[in-house]
Amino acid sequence: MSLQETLSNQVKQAVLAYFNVVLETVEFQATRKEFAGDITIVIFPMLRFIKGNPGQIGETIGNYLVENVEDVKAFNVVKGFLNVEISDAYYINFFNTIKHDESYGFVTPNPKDKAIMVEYSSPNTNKPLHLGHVRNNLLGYSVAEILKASGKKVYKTQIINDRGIHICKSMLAWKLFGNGETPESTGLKGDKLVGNYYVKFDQEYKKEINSLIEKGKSEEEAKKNAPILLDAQQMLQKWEAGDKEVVELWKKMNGWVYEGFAETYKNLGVDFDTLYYESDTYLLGKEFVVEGLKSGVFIQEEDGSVWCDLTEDGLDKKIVQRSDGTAVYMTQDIGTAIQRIKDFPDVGGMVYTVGNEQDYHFQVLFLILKKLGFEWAKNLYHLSYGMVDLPSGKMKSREGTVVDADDLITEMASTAKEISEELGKLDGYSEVEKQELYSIIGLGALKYYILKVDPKKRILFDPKESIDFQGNTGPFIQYTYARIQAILRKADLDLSANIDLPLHEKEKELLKQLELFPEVIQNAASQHSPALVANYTYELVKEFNSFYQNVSILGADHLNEKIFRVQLSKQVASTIKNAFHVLGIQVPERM
């Protein structure tokens, strides 16, 4: 039992002893540095129960404390807070049972609990990913790794967009301007090369639309007439037909994308158990939109177009099905969604890593879902995330005007390789180890900085000011852990034996850091936030570095001071490689 459970429950028998009244919860804070004491009660939430004067309740439930539990010597309050003092021998005895642990924090799935699928990147096939794609990799993989860590069984997915007169754009151009080439011809990473050629359709179709203009049509009707669009339409019809010519081009191309997204993710560090093709799914749906139909949850308009009506539930009337008969997204959604139960009949809940501008549109698939009858449907997540803003401005795909992934990746390791040079960091590294140090810097400087954000807020991305070697950055962190390492170089000591000392207080509060750990995993799982790891992980660092500035390490003594002090930095290194782990971010021995 932890130390909040043992308190919380002697904090609710002290009540019903002295006040006669049954809590449900007790409120706990940390205590403010200006107070004696290691974990502060709040009494202010008891008085709505408890009539009488917060500090005089406090000093009764305070000597109830110092009584009954071994592990608490002394408490003092400040008007509504109760600041409990903690023995040292608690501390120590905790710090005994975890400093051999090195998944300390993690917890062991249990084979009999339902899995979560975790959908994350979902590209479309005529671009490259670029930043906003970024945040959502990040996002969904580290959210994935979080549930694992709290003990969820998890799958990670993704649906590739890869159908839709989008796609048939970028088919289209290369078509008519790409005179054959490839990206092996081109020495162009595939993405990107097709990426081209969407930007190259959007040119094109701009001078149509202002030559038709010239000629005397309206805006509206240039572009619609426009005869690349035209072309364009018509391919995307031949596709769904099947045509051979064209469905062989779209293998060829798609393929192109996907040996491209593949490197991408390997350089980003994310990767998938299973993959979604639209292709495949986008008629999924409508069996279902059948058995909506028999069951009164859909209902079909005098056009044949079918509808699912949720105005009782404060929402709209929604489409799930044209009047032509054709699918709509959410009738692929509702599709997939069953599919993957089918494919993975262990999977009790999903989460939907995809930006904010969806928000409506996965409240209704969650609410069909249920309506359909689907018992997984209320453990449905959407991970709802804000854009990425960079100080030049806004981002759009088909006027070249994206933040390329792979080229950001580059950037931010050649910045890690100028700021490094300039403190000169890295003497005696060979280049080769330079190189990868780079990378691991730039990549966990980019990484932190996204992923410190609460995700459904907006970033402003500056790459310089993420790889700053100060602050709440990834290389500070990353910079302590290297620090740590070469301090288990120089100790040569035996680090096996349990040491029983008075603690220093710097010792003490990083402890009760260490201690935080395992709660933070599982808060950042039901709230599906990697910030709260990212944010605990900086807190653990500062406070270790004060514990640096403060305490000789080893310069101590005594022997079992040294061994002690050792014994802490080694496991406060392997919380921060924890940590890391789960937001995806490496740790270097030697920085």
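How about the form predicted in complex with the RNA, since we already have the form predicted alone?
We keep it simple here and write out only the one chain, dropping partners and molecules.
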């Protein structure tokens, strides 16, 4: 039984004994630092059931706790807050139970439990990944890792949008202007090369629109009838008809893009367990349109189009199949969800990492799947995240204001290099080791900067601030980890012993902070929020640095004290490592 549960029970007993009242719940909070005590019991909510003044009630309960709970050492009451002091023995005992646990805070998955599939990234294959994708990837990956750490089996996946007019535009432009260029011939990453032709298409398209307007067409007409657009549309039709030449080109160019993406994913440190391609899934879902019609979930209009009427649920009517019988996005998503459950029967729920501009789409999708009667539909979650804005405003690919993912990663590492060289603490590191470290620090800065913000909120990405390495940043936390490693390298001690001695105030604060970690992981999992883990880690590290600066670890007066402090530092390092692991951030031995 946890201390809080014990306290809760004892408070209830005290209230029953002294006031003859049965309490349902007891409200706890951490005692604020300006007051003596460790745990605070809030008296106010009890006033609804107990007549009397809060101070007196607090005194009564406090006395009862001191007498009946071994770990309660003392108490004080301030304005209806009962601050309870917990014995050092309790915290030392807690520490002894966790100090050899390298996976502290993590829960091992039960193989009998249902798995969760986490979808993230899901890019179009016509241009390189940018900062928006980076947020998506970091969030999706981290939430997947957090879910794993919380005791769930997880599959990471994505749906690659490899077909459609967008890729045909790149294909057409390459065919017209590419002169047979390849990644090999140009030295360009495949996704960059294909992206260049997407831009090229847009330029040509605009030229044609302008010349059509000059010839007297309206803007709308010009946009619809520009020859290059018509050609692209024709290409899409050919693709759908399975035209050999088009399909071959499509395969070739998508192949280039995949190679480019693979490199970016590798550099970003994200991975997938299974992949879905839109070209395989876009026709799925149509059979469920038939099912839905049979069961009355969908209705067919006279023109043949099929709709789902959600007006009773406060939503609109939504089309699920065009009048020509072809599938729309919604049809495909219905099919893909069902297909995934078929492919992975142990999956009991899914998380979709997709920007908040699609909130409505997912609301509708989940509702339709529920109406179609799928049991798992209630376990679908749209991990909706806010846009990434730049100080200059929104990112717009057409205006060239997007921040390229690869460039960003490179820049972060080179900034890390500059700062590291300036500080000059890496004597004895080989060039390879140094490069690896710069990458760890640069990525740490980037990932932490993005993940520390609540996913739901939009992010203002300030390049200058993102490469800040001081304060609430990834490198600050990595630095603390490296500092502890330096101590551990120097500490030639037997760390297996259980030490029992009075705690320094800073030691106690650290232990309290460590105690929170498992709960933080569980909360982060249920709320799908890496930000909770990031903010927790920052608090832990701040606490440690204060300890480090105020208390001598290796210079402790007594051997037992020294051993304990090294053990404590080691456990803090291990917890930093675990917390950062679920954020997808590595920790360095030195920096």
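Numbering follows the first chain given and starts at 1. Rigid core (definition): largest C-alpha set, two forms, superposition within 1.5 Å. It should be emphasised that the depicted structure is a prediction, and the values quoted were computed from it without experimental measurement.
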Next on the checklist: For E59, does the CA position differ by 2 Å or more between these two forms when the superposition is done on the rigid core?
Outcome noted: yes
Next on the checklist: If I superpose the two forms on their rigid core, does the C-alpha of E302 end up displaced by 2 Å or more between these two forms?
Outcome noted: no
Checklist entry - Just checking, between these two forms and with the core aligned, does I50 shift 2 Å or more at the CA? => result yes
